[in-house]
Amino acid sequence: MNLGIVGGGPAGLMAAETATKAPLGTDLSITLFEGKPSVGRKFLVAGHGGLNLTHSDSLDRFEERYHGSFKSGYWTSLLKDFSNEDARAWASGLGIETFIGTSGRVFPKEFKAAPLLRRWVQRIKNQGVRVEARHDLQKITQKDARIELEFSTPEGMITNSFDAVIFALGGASWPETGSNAQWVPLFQQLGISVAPFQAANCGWETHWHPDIIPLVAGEPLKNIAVTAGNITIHGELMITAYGVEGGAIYQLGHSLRSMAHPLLFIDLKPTFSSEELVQKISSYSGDFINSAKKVWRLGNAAHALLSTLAPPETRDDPHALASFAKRLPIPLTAPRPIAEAISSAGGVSFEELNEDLMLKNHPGLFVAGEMIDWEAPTGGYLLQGCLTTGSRAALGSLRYLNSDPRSISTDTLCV
C-alpha cells in the first residue's frame, strides 16, 4: 500500500511520523512531497524568536482556545490523541529538552527551530520515510481505490498513484514559504467546500492622530488590558504607524472580524478601578493629563495615547479622565494584509470532514493542519494544532487503509 502526504510543515512531518507506527505487517510505502526545496520553512520562520513548541494549559482550556465550525469537544478529542505532554515528550525524544515559561508557554531549551528540524526529519528517513522536494501538486484525480496525483517538477510533470493521501498544503499567511492556498481551486474542483482565508494572529489598522506616531511608533503599551465585543484579554501591544500589534491583540481576531465596525478598548491600568485612579489623581489640580503620567505610572505610549486622544471635557475632571484611561476606544478599520499575518483562518470546511478528518465524499483523501477552518491564537497553540491534526488524519488514515472503506464514519464535524 501507498501512503503519500503532500505537504512539509509541522502538520505534515507530524502525519509522516505517525504513519512510520503502522500495525506490525503492514506493507506501507510513504511518500511525503514538498513543493519548496526544503521541509519545514514556515516552521523555522516561526521560530526567529524562540520557538513556541506549545503550551501547559489543561485540555479543557486548550478547547476554548480554538474557534470554528467544529463540535463541542471535538479539541479534546483530539488532544487526547496527541497532547500537549506528548508533543513535550516527542521532542525530548528527538534530544530536545523543553521548558514551561512564565506566562505557561513551552519551549525549547535553545529556543531554536533548526536543531529540532534537522533530527525530526533525520528521524522520519530513517523510519522509512521518501522525502521528495521541489514537487509541486497539480492535480488530483481519484479512480476508484486510487488516487493520482500530478506534480510539477524540476524534471517535468510526473504522476504518481496512491490508496490514501494525506494534504497538508498550509493556509494563505507567509506565502513565501510555501504556505500560498494555491491549492484551492484543486479542491473546489473536486467538490469540495473551502471557506474563504482571513488574516488570523495579525496587527490591525487605525486612523490615528496625527501627533501619536512621531511621539511613540514602535513602543510597546505594557500591562494593559484590550476588550473586543465580551472578550477581554491582559497583555501587550505595539504602536505601529499603521495601527496596533501583538500577542494581546492576536487573540481578538476572530471576535473583532465579527464586528461590522472593529472597535477595540484599552484598559491603560488595569490592575486599579476607576475610583482608584481618582483617589490617586484628586490630590493634584490643574493639569490632570501630565500628573496622570507620574501618579498612575504611565508609560510613553499609554501617556501619548491618554494625551492625544482624551476629549476636551475628561481633562480637567479626574473623574471623567480615569473613566477613559479604564476605557480608551481605538475605532479599526481592517486587518493587515493575509501575507504579513502568522497565520490564517478560512480553508476546508468541518462539514466536509469526519472525525478521522477525511473527506467524508473522497474515501482515502485526509486533511491536516492549517487547510482546515480553525484558527488559534499564537502561544502554542497554533503549532500544537498542527501536530494534532497530523497525527489523527495519519491515524485516520492507517484505520482506513487496514479496514473496509465502507465502515469508515462519515459522521460530519461541523456544528
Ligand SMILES: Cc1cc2nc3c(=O)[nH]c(=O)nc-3n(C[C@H](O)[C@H](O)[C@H](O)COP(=O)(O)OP(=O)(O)OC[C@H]3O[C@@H](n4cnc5c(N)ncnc54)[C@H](O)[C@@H]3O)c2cc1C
The other form holds:
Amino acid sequence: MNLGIVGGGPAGLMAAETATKAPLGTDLSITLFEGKPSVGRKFLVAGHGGLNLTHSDSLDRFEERYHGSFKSGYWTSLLKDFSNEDARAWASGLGIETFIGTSGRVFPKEFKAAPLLRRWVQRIKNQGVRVEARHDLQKITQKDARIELEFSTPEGMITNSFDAVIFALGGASWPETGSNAQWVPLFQQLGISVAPFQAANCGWETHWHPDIIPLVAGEPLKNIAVTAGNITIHGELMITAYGVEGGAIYQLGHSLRSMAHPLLFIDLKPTFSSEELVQKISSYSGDFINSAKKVWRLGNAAHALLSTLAPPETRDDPHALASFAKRLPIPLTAPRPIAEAISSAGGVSFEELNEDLMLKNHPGLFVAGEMIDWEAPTGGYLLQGCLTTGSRAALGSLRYLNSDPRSISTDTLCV
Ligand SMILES: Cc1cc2nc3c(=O)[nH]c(=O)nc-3n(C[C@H](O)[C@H](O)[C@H](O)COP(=O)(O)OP(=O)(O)OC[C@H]3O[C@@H](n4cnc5c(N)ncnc54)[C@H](O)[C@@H]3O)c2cc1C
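Please could you give me the other form, the form predicted in complex with this ligand, since above is the form predicted alone?
What follows is the whole complex; the chain from before opens it.
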C-alpha cells in the first residue's frame, strides 16, 4: 500500500515519522513530497527566534490556547496522542535536550532548529520514508479508493497514485518558505470549504500622533498590560513606525480581529491601582504629566505616549491622569500583512473533518498542521499543534488503511 504525504514542514515530517512506527498488516510504502528544494524551511525560520518547541502548560490549560470551531475536548484528545511531554521526549530521542524557560516555554538548549531538523530528516529516511523535494502539487484526483496526485517537477509533470494521502501544506504567512496557500483552489475544486486566511500573531497598525515616532520608534513598552475586549495580557510591546509589535499584541489578535473597530487599551502601570498612582503623585506640584515620568518610573516610550496622548486637562488633575495611564486607548487600523505574520488563521474547516482529520467526503484524504482552520498564540503552541495534528492524521491514515472494508467515521468534530 502507498501512503503519500505532501508538505515537508513539522506537521508533514511528524506524519511521516508516526506512519513508520505503527505496524501495518501489509507493507506500507511512504513517500513525502515537498515543493521546495528542501524540507522544513519555516521550521528553520522559527529557529532564528530560538525555536520555542512547545509549552509546559498542563493539558487542560493547553486546550484553552487553541481557537477554532472544533468541539470542546477535541484538542485535549489530540494532545493525548502527542503531548508537550511527548514533544520533549521526541526531541531528546534525536539528541536535542530541551529546558523550560521562565515563562513556561520549552526550548532546545542550543536554541537552534537546524541540528534537530537535520537529525529528524535523516531518521525518517532511515526508517524507510522516501523524500521527494521539488515536487509541487498541482492536482488532486480521487477515483474510487485511489488518489492521484499530479506534481510539477524539474523533469516535468508526474502523476503518482496512493491509497491514502496526508496533506500538510501549511498556512499563508512567510510565503517564501513555501507556505503560500496555493493549494487552496485544489481543495476548493474538490468541494472542500476553506476559511479565508488572515494574519495571526502579527503586529497591528495605528495612526500615531506625529510627535511619537521621532521620540520613541523602536523602543519597548515594558511591564505593561494590554487589553482587547475582555482579554488582558501582561507583557511587552514595541512601538514601530506603523504601530505596535510584540508578544502581548500577538496574543490579542483573535480578539482584535473580531472587532469592527479594533481598540487596544494599555495599562502603563499594571502593578498599581489608580488610587495608588494618585497617592504617589498628589504631593507634587506643577504639570503632573512631567512629574509622572519620575514618580511613576515610566520608561521613555511610556512617557512619550502619556505626554502626547493624554488630554490637556490631565496635566493638573492627578485622578484623570492616573485613570488615563491605566487605560490608554490606541485605536488600531489593520493587522500587518499576512506575509510577515508568524502564523495565519483560516484553512480547511473543521466541519469537513472527522476525528482522525480525514476529509469526511473524501475517504483517504487527511490534513494536518497550519493548513487547518485553528489558531494559537506564540509560546510553542503552534509547533505543538502541528506535531500533534501530524501525529493524529498519520494514526488516522493507518486506521483507515487497516479497516476492511475501508470505512470512515463521520462523527461531528465541530461545535
Ligand atoms: C518567524 C517565525 C517564527 C516562528 N517561531 C515559532 C516558534 O518559536 N514556536 C512555534 O511554535 N511556532 C513558531 N512559528 C510557527 C511555525 O513555524 C509554524 O506554525 C509551522 O512551521 C507550521 O507547520 P506546518 O507543517 O503546518 O506548515 P509549514 O511549516 O508551513 O510547511 C508546509 C510545507 O508544505 C510545502 N508546500 C506548500 N504547498 C505545497 C505544494 N503545492 N506542493 C508541495 N509542497 C507544498 C511548503 O513548501 C512547506 O515546506 C514561527 C513562524 C515564523 C514565520
